[in-house]
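In structure tokens, one chain follows: the form predicted alone.
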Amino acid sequence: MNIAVLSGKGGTGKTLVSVNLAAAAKESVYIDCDVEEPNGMLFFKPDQIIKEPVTVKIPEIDRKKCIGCRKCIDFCKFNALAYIRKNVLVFEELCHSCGGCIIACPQGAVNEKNKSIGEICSGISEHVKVFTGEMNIGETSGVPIIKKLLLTAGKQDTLYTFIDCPPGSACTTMESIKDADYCILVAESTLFGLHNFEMVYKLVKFFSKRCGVILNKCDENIINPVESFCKKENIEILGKIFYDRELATMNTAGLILSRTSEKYGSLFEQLLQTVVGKI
């Protein structure tokens, strides 16, 4: 089953959510799809690393057969190309490898060439399988990654796999929830919390996902108007975590609460129960 761990901002909890969640499933796939910021790893510190990289198809000008009739250029709704003194440029950053000015050159003029993106990584950490993707800077879009990074993932033969999600709605969100069976939406109790909660609880209702909710940073002195708006809107709130200077210490270690601490160990536990007893 892939269960999709997801939050509106970053900074909410949800790879300390999905890390610990991988960690008390015993043998489980955590994939990392925040593929510009990843950081799973440097919680589980995987052995037997494989890293293979990630390329997408650009155009390629023939300058000989080109005549300049601009009919790629015509079609390229992304201004990725360009007639400059008699010459088409093409402004990879621009491209989005859809192939139309292929198919547009009555010449047969442009061409393919592969363009690195970033570069996929897996490894074994105890009996969890991770996979990472990681996107080169300055690139402008990490769905090639995430789709090549599911495939790989999604060979492994494993009950759980949880989908550590990129912060936010975008289209980065979307590829990386799209096949899941369940989505975890972690949130903070501050009204900045909320307004980002909201993005993302009608992101996973647009896909008519099931969903239920982890109230991170949560303060027993303090209303949390996500807290109040999930009972408003009857959503389920699956568990919550409280402040405490002994999670934000490991955490801040680089360590894995479900394997390091009995106290956090059972709630992990206890909140992968509640979660896979709604799927």
Contents of the next structure:
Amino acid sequence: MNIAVLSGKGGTGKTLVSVNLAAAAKESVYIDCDVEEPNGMLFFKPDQIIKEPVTVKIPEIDRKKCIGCRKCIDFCKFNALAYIRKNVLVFEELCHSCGGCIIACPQGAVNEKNKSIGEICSGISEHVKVFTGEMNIGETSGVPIIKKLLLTAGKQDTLYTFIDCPPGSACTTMESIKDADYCILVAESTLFGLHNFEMVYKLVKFFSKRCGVILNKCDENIINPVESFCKKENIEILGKIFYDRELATMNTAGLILSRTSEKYGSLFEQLLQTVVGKI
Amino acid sequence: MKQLLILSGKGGTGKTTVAGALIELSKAKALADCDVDAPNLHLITKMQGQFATTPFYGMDKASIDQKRCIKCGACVDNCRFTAISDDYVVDPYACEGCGVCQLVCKYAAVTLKPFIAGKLMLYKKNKLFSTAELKMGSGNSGLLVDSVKKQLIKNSTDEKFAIIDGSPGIGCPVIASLNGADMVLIVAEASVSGVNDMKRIIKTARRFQIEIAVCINKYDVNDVETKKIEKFCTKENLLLAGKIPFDKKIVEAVNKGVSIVNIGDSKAGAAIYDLFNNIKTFFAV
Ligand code: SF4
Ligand code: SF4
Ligand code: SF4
Ligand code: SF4
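Okay, that's the form predicted alone, but what's the structure of the form predicted in complex with the partner chain?
Complete assembly follows, chain above in first position.
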């Protein structure tokens, strides 16, 4: 089963939850879809790493064939082509690889070449198969990497797959939750947290996904606005993680709590049982 | 108008808290929230009065006229974003508006239609504040960020500098927010992930040749990682403008809807005051 872990914003503990649940599940697959800032690897430190480039198709103009009619330029909706000094230039970072310019060119002067935009990386950490994607700096969209990542990782046959989604509710997140059987929303216990949570909750509702919430960075002395909201809206609260120094120290040092601390080991074990019970 | 952009490799590092405090300390009159996926700045800046909204049109979306369509399949075969279903209906969430389907349809069954992808908001009373909200799942937030900045610049008169809360990540919205910025303040968290994220965002910002300053948030939670950031800054010749300690009062401030410097006796607030002094030259106009 595919379990997606989301949050309205980065830094709420999405990676903390997905990494530790995957580690608690022992035999599992972990997929880091936050290709702009992938951090899952830093925790799992996997062995047997295999890297594979991700490429997209970018047009290449054959100057000998081009007659300068500008049909390709007029067609391109993303302003990725320009006619400068009697040459058609391609601005690669603006190109969406739609392939339209090839069809638009009456001279057959447009070819395509592969351009690397990042890589996907897989490895093994104890019993967890770890997959992450990383977008090259300077690229604008990570969607093709996420697509390839989910396709590659989806071939594994394991009971549990945890998808660490990109933050927010943008196109990359939608791509990541498409095939999820269940969504875990991680929310921080502040007003900001609530505001961000509502946005991603809307997204999950829109895709009619079943979901539950893990409240992170809780503090017994502070009223948690997210908790009140969930109670009012009848959103299931799967568990709470309280802020403590021990957790912060281990987590900031890149340690997996489920594997290092008995206390957190059993907390995530329990969370996992709760989640599995819902599916 | 000079632009100070506040970024972090990832959300949740305290970017908006720092932005809110700097707005308070600098008495900034022009502000923008470029975190259009999850804007939060309005929650702590107590914006007053009415704001003007303008619809934001993203890329057009394709739409197929079923009366004209003869179901030849050319559009489906050529759409690289698999946005057209087997019964020739366009999924607006997958469609990127490239227009290829229109180009290949010999029966003129496809039109590209304007699509409202979000809304822009502008406050004008006492402070100029430009912000926006993206409709869920609309994509193309880079374009919206661009509009947020343009809206701010177009409406400014004698404001000398602007503080801009950027969006997390390194993708198109961030690149759009970097465009035109004079100084970037990167908020980095003292953790293994934080250091990794910081390096990626610095690489991205360097391509724009903007002045870069760094501040470490929650520096006292992990000394080892804090040292790494300090070393990195020295080695790369980056201004380390401040170190903010972990402070439970930040949650109190956020939940009260005020900036951390308005909460009495806060050590984080005091640290941001020092940070402000270190980059004051930016505001001295
Ligand atoms: S492939 Fe599409 S986006 Fe890229 S240059 Fe050609 S028309 Fe423009
Ligand atoms: S459409 Fe073909 S021939 Fe015309 S300008 Fe573009 S590449 Fe050249
Ligand atoms: S190309 Fe035109 S006619 Fe053919 S299936 Fe698509 S919309 Fe219908
Ligand atoms: S405009 Fe482009 S992305 Fe949208 S349906 Fe047509 S071919 Fe597909």
